[in-house]
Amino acid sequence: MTHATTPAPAGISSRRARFWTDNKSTLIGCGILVALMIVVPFTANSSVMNIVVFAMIFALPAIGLNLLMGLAGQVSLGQAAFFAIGAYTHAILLTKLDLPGPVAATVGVLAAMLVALLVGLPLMRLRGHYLALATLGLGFIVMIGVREWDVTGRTTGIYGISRPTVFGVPIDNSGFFLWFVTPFVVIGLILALNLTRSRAGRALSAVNDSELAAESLGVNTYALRLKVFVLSAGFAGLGGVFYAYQVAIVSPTTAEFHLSVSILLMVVIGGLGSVWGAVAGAFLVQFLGEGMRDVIPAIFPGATGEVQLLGYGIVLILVILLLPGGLHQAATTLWQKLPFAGKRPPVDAHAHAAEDDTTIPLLPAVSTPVAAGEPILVLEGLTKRYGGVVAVNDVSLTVPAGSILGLIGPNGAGKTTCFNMISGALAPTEGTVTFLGQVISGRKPHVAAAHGLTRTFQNLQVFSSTDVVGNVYMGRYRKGSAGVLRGMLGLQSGEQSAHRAAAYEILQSMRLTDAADDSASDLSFGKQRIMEVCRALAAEPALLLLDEPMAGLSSTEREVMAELLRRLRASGLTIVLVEHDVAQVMSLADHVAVLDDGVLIAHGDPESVRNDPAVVVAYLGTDLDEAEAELTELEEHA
């Protein structure tokens, strides 16, 4: 008697194909790491065992630094002191306080994390090179602490660290050391790459290519940035338990400032923003390291010391300037030149979707907690100072709900300043801006943003890092809801794989889905504009600010934007928009407000703005006389 076989359900297996899709690369570079791991012990003499453990250990900092600069563009010269706190209190709970091994290892790994959220609060409000010489400092204090704390051995530091015994098996040998290594390693890896696909690893990107972008997109760029500095410390932690465990004694050695340099160029050479390439330039620099020691002293006979990592230092200074991009950019390279690695197509039905050239898809309604025609947003005694100079000053008016609002002026009004004050990228000098009834000036964008107010940019801000539907997927940001912890468990692939259907939609509606796949950077300028307005849609605003979109578009592209600026008005979407062309702001406006050397001097409906002297003035350049005059004798003649 034979039993049919229930097929799995379509669901199923559906996720379990776009699983496979997603980490495929992951789990075949897993597979073969350890693969190689595995195979090393039997094959290796005991100076090459001893290169690979020293590898996969600086292999954790590594990639917790690669996280911190690759991701979070964050430069740190402190990795050796995270380092060493990690080993130090492990050394310590083993020897003064007898703890079992993975007790003490963990409180390692948890104060090396403790101590980077202290110092982080502080320190990730720096950027670039302030904060490399804080996180430098950092290293100093550390290192001297250890040096004169009778706690851990002052010079002598603390030995007598025993190896650790897993289900009964002494890891007493390098091989037996380099398996129990291993897995550790490759857990960091899955977490670490999970983090870069994930909806915390695409913003710390964005990030990078546009702060302010990011945050008008919602992106609270301090607190991730301060998460993902104390996830790199909690890897440097753990590369320093095994340490401790390796070396059998902690000393001030493991907090000097070459090992964080050391750190730091294994993950330049093996290549910012990539997480195999840290691992990799772990390997180099360690072979290197050592390598060197024996070819030196070849070449130029009776070598001996610091001059025998004179070929070392070399080596690195020709492959920072040959390779800025480190290895990975070979590989790179080196992999797109293989005949069988074409582009890789699209791999969402969506990025096929049909496309009209004469109309636009019916948008959805958009809610808002306020009636159409109520106030959305409202601005009171607006003023911008930069020392003696007014750039806006004591602007206040009302935008109702479902509304086009036209902000025009000549070329330094005070538009883009106004812009800036209300998205939150300016403090104002005087004045408030509340937006649904929350007053949201003097704060972040990513609060306005929060409440659901976006922009876009006079000067464009593209995420050059990912490709055009990346960018879209980013306006999706606030929508979700998966944070760094999620991220790295990759728990969140139905959140994503939702929000980037959504964002081809979005490039539906202005004709773009062609060139979803390709890089942002590599658009036309007028492809870019489009493509900045479509991110700003995605985030699904109430209130939405566009600083000339039309501005470098051709007149189909202008016709399209317009249609969808009406299409979206009657969606119920509240629109405020600065151009220069001010026909088509008299065309699509409700209302329209004119700005003059920072002063509001019109605001009403487009035909009273039109006629009015004081705007004839600030376009023309006549007097106020003249102005009326002219005009009077144009309604005369009428």
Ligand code: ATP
Second form
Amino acid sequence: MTHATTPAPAGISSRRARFWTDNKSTLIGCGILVALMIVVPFTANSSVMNIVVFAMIFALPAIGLNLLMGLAGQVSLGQAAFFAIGAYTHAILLTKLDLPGPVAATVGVLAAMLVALLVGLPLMRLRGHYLALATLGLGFIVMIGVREWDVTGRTTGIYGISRPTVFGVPIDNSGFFLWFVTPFVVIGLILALNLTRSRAGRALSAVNDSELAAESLGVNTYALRLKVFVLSAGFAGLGGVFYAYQVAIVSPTTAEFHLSVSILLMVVIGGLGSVWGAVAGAFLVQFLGEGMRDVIPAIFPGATGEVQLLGYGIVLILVILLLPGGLHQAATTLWQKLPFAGKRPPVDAHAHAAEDDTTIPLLPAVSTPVAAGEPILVLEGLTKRYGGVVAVNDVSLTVPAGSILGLIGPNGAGKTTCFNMISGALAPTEGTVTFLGQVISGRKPHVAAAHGLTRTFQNLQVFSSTDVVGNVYMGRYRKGSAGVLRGMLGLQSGEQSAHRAAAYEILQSMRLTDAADDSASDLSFGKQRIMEVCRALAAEPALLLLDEPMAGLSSTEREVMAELLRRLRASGLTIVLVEHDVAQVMSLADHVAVLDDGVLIAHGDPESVRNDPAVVVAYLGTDLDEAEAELTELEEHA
Ligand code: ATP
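Starting from the form predicted alone shown above, please give the structure in the form predicted in complex with this ligand.
Full complex below, order starting with the chain above.
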């Protein structure tokens, strides 16, 4: 008798195994947290219980702020404002409209998110200190608003918020309340952890490292930041809802600057960018606050809450000075010292074998909507003025599909400015850039990327918070589709592993597999440049703009790069290349355009450009001997 074999059980078990591998640390961490929270009510005294309950409540706004600051790199000093909006909305709906608890809580969270959306629409265009100041201002507006508004009870606030009832059980003591809040913190933690590992989370980190590079790979940085700002406010609003339940009074203290500083402290002490750190920070700050309440009056008799704020300030300075990575950094350092700590798996043997091979594998054909030789990129009257300086002056040229255009010119000729206008990093003062029939000038780089145009940078734009493969993986951003919500729900693991495999393949073609798991910022300058090219190729563009790809490369690396460019052209890719190595450009390019002082002085095949007297004079100066020597050198390389 034969047994039919069905692939399903193996599929399910391998999916289970992958789920366990992907989520092991989250599941173990959450398991420990839940176990602790189950045990605490049986073992802790009332004072410790109180601290633990508030730590769990404040863990929510801390997780939210950590996503905004640690992941998206946006400093907010107004987290208390959203906390207060959640708390007040919940309290008003419960006490004045008598709405059921879940409805009031949901509206409280949504109100915080809605306000974040409205203020975020203009605020997310601000950067760095401006955003911090604007959110600080928002905090003050909310604080003054609740103090002055009758609906919010002015300075006395809103009283008489009754404790919730869950499945008929009244949550009328701290132990029950802890068990009531724990599932929400755990769910918030899982969602936030999923987000940090998702396509959207990686994009946010990339934006934090280099907004320009992330945009050039298709990330709509404004929309992504706005989403995280709203999400962060949602976490704060939920914290406010639980706070209102626990304290039964919502007063203007919930909107005070002091509270925003406390939440900020939780995130910094925990370690920016670490979701677990935010939870640990919430616990530490609560215990610290309690400690300070006893210690400070003992040191300074008659000291008030203001002096306690001073204590927070001192702790914040000490953490920044002594432990900039917070508790997360301390825990990671400790973990790495343990003998059983997981070591990196060795790189795939197949990849090593490929690296011994000096040839670049054949590249898959690029699918371009226009036939080879047809115009793919058209510049018309492109001009950029900076006050009196005309960096690029009325440049018009056409790039045929499937060719390499070399853009050369002396220092300051306007090459990079031209590149920036083509890729969307700069808006032209006049003129248009048309790519694949669409006018893309004046639009953001992510729009150009969406049409199939990607670039590298003269001044390297490495995503330093991730490893080499992580950088190349980011190049696949446009190939994925999962947004913030899918990322939070963890519904994209199949998509992720396919893109990761593609990233490894590209690294292999450029013989960078050995460095795949190294931190990108630890690579040599030349390898970082190659990695940027790999990252741009991962996006599978129709047009690749390379800004000085040979700069800083060894002669072998230059050979590999030149060979790669030839292969890319053979596969149908169009390349525009800015390069100071004129000999390389002449040998690689099908067409050469020469800029001098912002003006296009020559454009044609390498041979005619090489012999163009205007180029010789502009490029080499008026010294004829020098010019002839350089010409001879160029001919030797040709
Ligand atoms: P290099 O080969 O040295 O990189 P380039 O050909 O790329 O030079 P650009 O960097 O495009 O030249 O600069 C062209 C001109 O525009 C230079 O004179 C430069 O000083 C000027 N320029 C560029 N950016 C600005 C700016 N933001 N403000 C004022 N002038 C600028």
